[in-house]
Amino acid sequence: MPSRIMLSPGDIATLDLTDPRTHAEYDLSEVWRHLRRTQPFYWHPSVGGAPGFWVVSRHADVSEIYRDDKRFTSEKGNVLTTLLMGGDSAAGMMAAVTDGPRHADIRKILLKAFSPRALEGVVDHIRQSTRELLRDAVAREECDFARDVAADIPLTAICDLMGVPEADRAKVLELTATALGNDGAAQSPVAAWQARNDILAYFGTLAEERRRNPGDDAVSVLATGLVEGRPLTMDEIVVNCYSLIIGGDETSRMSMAGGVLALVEHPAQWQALKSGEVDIATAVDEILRWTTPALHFGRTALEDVPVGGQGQVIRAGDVVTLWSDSANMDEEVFDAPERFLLGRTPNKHLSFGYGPHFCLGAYLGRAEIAAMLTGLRELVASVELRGDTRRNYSNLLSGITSLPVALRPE
């Protein structure tokens, strides 16, 4: 795919952030820089009859609203698609779109499956399977890194975490990819809707089985968990399974493929990785900042909130979108944010969100990227592009869906 077209501040008047093509085919760096400097709270006009919405672009403002669940709620949706449709049917059931005590209770149950101690076996398997995938890719000489390596690592991890049988895993990957976006401009809303329903139905069946025969996986934790002495309903279990599989698979896959492309495009950073000059954990965070796989999240205002120091007021009921894609490039927070630097520290990126809804899977996501980088450092001498890359078409997920490369053995 050719390089994305750079948009200028003059294009803001016609900018449509709801359109997947905007993010896949255009580079918004200059637009974001201009908005951070001149309109950090920008009102995005209505498109196609949907409501207009606020666009928040500065790191400080994005962080503040992420943290503030008193004046801004997730319960009317937390991404553009649901926010502009008027709400999320999973509100009050799925942790990601639930606030207050109920959110804390569901999150507490899920933390039993996501603590570093609970994840020891999953992380060990990630390291082993990642090395095997890389060895296979090196032996083949050429591969599509996005599909052959990056797709398998997080899927294996999240399926291990959730106890998804091996025979079902390829189908689960296919469904998650269809549910959240694809690598072509002509997305089918009907196909995405059907995929989401199929995922819900699949985990409904799995949860019923785990309720009868629980193990130590995340589905079992949800199926046997209690809130105020009562078990979660089947709807609550299923929507949280959906959230875990979508969040755990897609975002890590995008980060890993985008990270490898960045290493190809920045040979000095590849050498820094290979030589051991940079710490793996530090490199992981720079890949997360640089790729920012989840472009935005959103909230709905619960009351009138003055913002921006220019007399602007977010009105109760307004949709507010928080663009981590911009915040992670904020010059007020990051030195030379336009440079990809594996040794960057501190690195206060917002790729896992912030505040009460900070990503439950952050530890697991970091472990996946760390396993990939460690494997590349130890097994691969060089990475060379062998064809055109292809980007994801989505207004939520940003990343590479096809990355043909040649991996030379160490």
Ligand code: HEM
Contents of the next structure:
Amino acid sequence: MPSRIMLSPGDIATLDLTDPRTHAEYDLSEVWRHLRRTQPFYWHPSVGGAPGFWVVSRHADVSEIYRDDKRFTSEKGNVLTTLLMGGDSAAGMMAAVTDGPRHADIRKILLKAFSPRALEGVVDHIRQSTRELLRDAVAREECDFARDVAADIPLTAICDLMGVPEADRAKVLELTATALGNDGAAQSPVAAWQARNDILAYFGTLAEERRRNPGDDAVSVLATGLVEGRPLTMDEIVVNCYSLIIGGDETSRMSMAGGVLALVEHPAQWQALKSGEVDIATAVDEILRWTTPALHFGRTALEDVPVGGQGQVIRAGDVVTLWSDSANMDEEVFDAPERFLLGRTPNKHLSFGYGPHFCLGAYLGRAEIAAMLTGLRELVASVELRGDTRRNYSNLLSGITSLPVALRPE
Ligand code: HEM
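Same protein, different form: I have the form predicted on its own, so give me the form predicted in complex with this ligand.
Every chain and every other molecule in the complex is listed next, the one we just looked at coming first.
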């Protein structure tokens, strides 16, 4: 991968944050630093006839808006693509794009699948399968860490969480990759739409089965959960199943592959990991901050909100995007944010969001990265880059999709 081209504050006038290439091919750190300092609420001009939108870059402002689901709703979409189209077809049904009491009800049901007891077996399996994947990778001359190791861990975890039968897993992975369609600069919207429908249909069938014969997996929890004595509708069940796959697969994968690349690029931090000088838990959070797998989420303002102390007003109906990519590098919150330090503490990164929609899979995501780091510490003596890496093309998910490396055995 050629290194990304650094944009300068002078490029802001032509910056297009909706374009996947902006994030894959350019380094925005100077731009973000400038926006945080001078225009923490920046009005991004309209692109291709879609509405313009606010770009919020400071940690304090991003956290504040994440927390405020009274004045900023998720029900008109929570990512740029849906926000700019004016809505999300799963609004009012899928937890991530539902607010108020209905959100609380759906979240309460979902939380049963995420209780530490429910996750015990899933996490044990994550540790075991991660060790196996790393052992296999070490045994080979060379591997693509992103595809051969990082790709399998989250999907196995989500499939375990949802009780997806072994025989269906490859199909579910393929559909997920197509639905997100992030593996190249060009993607087919029709194929992505079809894959999304296929995933929904698959979980519809699985949920029917689990209603008749429930287990303790997330599909059963959704299929049998009651709100005021009434079950969720089949539409609510399948869109929430979909959100677990979409929310938990590529995000964790990006953070793991990006974490390994960061370790290759920072040999002193690799040594700190190997020597046991840093806690795995602390290292996990620095990898989450450093990689920031979800670049942004967003909201729509429900009322006029004065912001920024410069007479600016977010108007009711405006789209407001919250850039963790910038907030996680905010020098007001992090000492030397541009340094990758596995021992960093405190580490109030916003990679899992904040407030009422805080990521339900945070424990699971952390467990996956922890299993990877523990495996690397115990089984791998060194990691060597063996070719060009490749970045994801998306305005939402940031990370490495191909990472050719040689892992030397301990
Ligand atoms: C919500 C990031 C892993 C399921 C979120 C949000 C973020 C996020 C930033 C907040 C969205 C918003 O406020 O609009 C991540 C990252 C992950 C990860 C970086 C991995 C490193 C997972 C996993 C799962 C999951 C493993 C499930 C298997 C969800 C769900 C929500 C959510 C269901 C919606 C919660 C709600 O609206 O109440 N995630 N996530 N995530 N995440 Fe994750």
